[in-house]
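One chain follows as structure tokens, the form predicted on its own.
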Amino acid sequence: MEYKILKKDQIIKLYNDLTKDYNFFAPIKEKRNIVFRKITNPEEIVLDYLNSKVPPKEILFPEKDILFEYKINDNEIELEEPKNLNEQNIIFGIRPCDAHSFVLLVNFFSQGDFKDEIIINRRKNTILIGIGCNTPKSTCFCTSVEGNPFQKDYMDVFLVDLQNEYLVEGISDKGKDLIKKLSWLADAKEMDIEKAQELKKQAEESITTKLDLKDIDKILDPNFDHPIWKEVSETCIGCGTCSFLCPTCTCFDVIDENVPNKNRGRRIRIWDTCQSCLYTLHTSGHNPRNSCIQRVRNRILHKFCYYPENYGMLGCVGCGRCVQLCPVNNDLRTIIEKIKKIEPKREEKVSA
């Protein structure tokens, strides 16, 4: 395996030497919080963050995106596909929470006979250039949803904060061939190499959130009516702060805009969140899920039970954001925790 060094003094010579081929996104500081947004000003980049408070998953699947657009001439409809979908961007300084999400967001729009080509195409011309959690943030759990701070899987190329340099290294064939690319990057020494692998043990260790999520799914599947989900939502105010900071939340709307006396319009997919009372309300007045207690139940079943299911893993990736953001304090790690203790049910003996 072949390692380089990035100096910090070097971001802006990346971002120009890729910019002429990419757009860039990257971690900048915006109203007091981290957020990812396409890099004109290289010194705006951030990457001593602990996370974003948005998830860049807006990158891949934007909070309001354009389907496409129309045209009426006469009887005819004229559509116009977005144009943008073949640009080739690269994410820059993206956490292994979050770069382990795009799998998840990816896997959940390939299913089924209509496939949503907008998000794969944006995913498939999207380098990820992440960088390791060195001081995972208390309400990290990343370890318990096979994760890791330092989870290199997803990634093209990984980079790791070695305090005045980057130890950097090539994951899959795109970032390898990105690295050949800036052959200005020094070799890396092999105190570098072992000074990346003792920072991954202190970031494994400093996280002591340890959740046993095996067969969480068999727990929750027979208990849908236990009394647990009245205590568990009753603090809840369906803000839906948990959803809409989820990286693998992906509950969305659609809305028709039409421009007045134009003949002319677009489709928008918005994001919605399961949280909301007009989430599933139905056009005839009827709620299937009206009360709190059904909406809360219902993301956990989503993320614990229903996931494992129907994708055989898990829909969370630990990032902690629904547990530090929660305006009532409201810990999916308790909830889980409260919900492994729920004991099995037995089985009736049916007398002959």
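We call the rigid core the largest set of C-alpha positions that still match within 1.5 Å between the two forms. Residue numbers count along the first chain shown, from 1. It should be emphasised that the depicted structure is a prediction, and the values quoted were computed from it without experimental measurement. Compared with the form predicted in complex with the partner chain:
With the core superposed, D225 shows a C-alpha displacement below 2 Å between the two forms. After superposition on the rigid core, displacement of the C-alpha of D74 between the two forms amounts to 2 Å or more.
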Second form
Amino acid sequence: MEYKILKKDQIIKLYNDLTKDYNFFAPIKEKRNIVFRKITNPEEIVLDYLNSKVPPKEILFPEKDILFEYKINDNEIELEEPKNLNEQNIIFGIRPCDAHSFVLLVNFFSQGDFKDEIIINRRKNTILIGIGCNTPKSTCFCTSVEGNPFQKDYMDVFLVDLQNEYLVEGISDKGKDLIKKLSWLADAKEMDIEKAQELKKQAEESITTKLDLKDIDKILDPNFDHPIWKEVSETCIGCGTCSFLCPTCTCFDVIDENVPNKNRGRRIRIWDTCQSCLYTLHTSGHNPRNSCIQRVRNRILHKFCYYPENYGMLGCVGCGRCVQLCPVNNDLRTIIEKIKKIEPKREEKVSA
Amino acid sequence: MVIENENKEIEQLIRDLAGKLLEEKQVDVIIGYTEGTVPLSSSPIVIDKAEDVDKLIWNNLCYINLAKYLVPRIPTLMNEEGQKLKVGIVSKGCVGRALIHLSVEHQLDLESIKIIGIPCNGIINRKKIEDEIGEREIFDISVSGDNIIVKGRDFEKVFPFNEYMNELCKVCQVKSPPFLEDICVGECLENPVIEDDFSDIAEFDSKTTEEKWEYIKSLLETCTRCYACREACPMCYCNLCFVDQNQPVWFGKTTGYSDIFVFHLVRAMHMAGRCVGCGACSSACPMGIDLNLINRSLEKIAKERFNFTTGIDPRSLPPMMAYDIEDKEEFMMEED
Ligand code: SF4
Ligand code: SF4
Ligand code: SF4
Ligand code: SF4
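Alternative state: the form predicted in complex with the partner chain, after the form predicted on its own:
Full complex below, order starting with the chain above.
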């Protein structure tokens, strides 16, 4: 395996080299928040961030995604497919949990007969140059959901911050090829690799949130009507922050915008959330999930019961955003602990 | 008095009154605040047993406006038999104001609640502290003397509380809820008189329309339209918000600039003479958008045009819902 070294002041060179062939996305500080943007000034890149406010899912699955535009000329309908679908992207500086979430996103959008070509293509055309987390937050729990702060499996290229420079490792074939092209990268020394291993160990040890999620779907499945749902939703105000900014949440709404009398319009996909009261409102006025009890339950069941049942994986990557950002501090970790304490139901007596 | 002692006293007041109300069965449940599980947070809590009163806390991070839990948008608190519970609600000034104005708008029966009045000493501006700390994790935040102490892995920073308080708290004149006979217990304000010169927004007011537009544009740029501001606001109680109307669709729903702007503009119009200046909306916004200047401007307009301050008098008529032949209308009629 080959390791390289990228000096911190060489990021500009890296950007200049890659930006010719790729849209270069990286974390920057925009107003108060770290977000991923297609950058034009590499000096803006912030790599020692804790975690971004908006997850990089917004690159594959934007908040506002134009699916197509149309024009009506006489009796002809002219459809215009989205542009830039075949453009090549690099996401630089993505964290392991967010890279993990891309696996979930692609899996979700590839199910059944209706594959979402837009999102699948975007992912295919995107190279991830990720970075390990030297200082995970107290709310991070990637190690409880089959991840870890140095998980590189979902990356194409993996970086480790060695303080003055980055250790660079090619993971996938795509990533290895990319490194070959960057022939100016210096070779890493044995010492650097050892230091990276030490950092990995430290980072893993510093994760304080540990959740036992094994077989949690088995507990959840028979407890749809358990009183716990009232308890854990009592103070929820239904703001949707927990799902809007969750890297694995995929719900969307599709809206049509028509320009009256101009015979043109467009179809747009926007983010939606199961925490909004409108989400399940039927045309009849009936709403099967009419209160926070049902909505909070749905969020938890979707991630920790339906995901394992349907796809054989958990629907959470342990980024801790929902824990940090819920305005009423309805802490997912506390909810999980409460679920784990549910007494297993005794075998129902079979009466003759 | 130093702030942490004030906090202890307020906390004791809450626990004593909550315990008494529950023991005497004057209420079935108390809505209050409890300790949060992450720094810079607090959590609302509903308790129904006198022995649980020690879970109730007061600190300068109790930013949620608890009146939200009594509006129609949130399911009514009921017992097993489906009867409405009698609620005691821990009320800083702006919670009391929200409750009073909700009753003015016929959304709440004040007779069915008990207001536990507390003399609020201000809420910490979380966003401003986070800005100062940057990309480092905060492990602990506490108040000592007149300062806020913030600690993290290898840092400790001190911020003067007066400066790092929410902007709305800095100018708040109704720190305790207005007094209502038979409904309020604890510390309340009898006949509060509001004299506000709005000097805090004088600078903003003196800007040209173009400059104000630039400010608002840049303010709202990062809005993701999650509507956390709306869901945290005690005055946003409509079961179907204008922006959710979809048969037909009234407003654009994307995060395109004009759609975001229309949402906030129309919401602001709906808040005129209704906003109680609690700052819950800005505290809840995950993107750190500070709507205070908009809210203060609304308060100013209601005060100047109608001599109205929201949530002070349960017998008042809300200016936007009442007609008076003397109402000033020059702002509706173009002069030239
Ligand atoms: S559920 Fe919470 S912790 Fe899990 S991926 Fe979503 S935001 Fe992150
Ligand atoms: S962030 Fe908290 S209050 Fe908002 S919907 Fe999620 S659990 Fe409810
Ligand atoms: S809470 Fe913030 S991001 Fe969400 S809709 Fe309101 S202003 Fe926009
Ligand atoms: S608009 Fe904001 S400040 Fe005004 S009442 Fe609503 S939450 Fe409070």
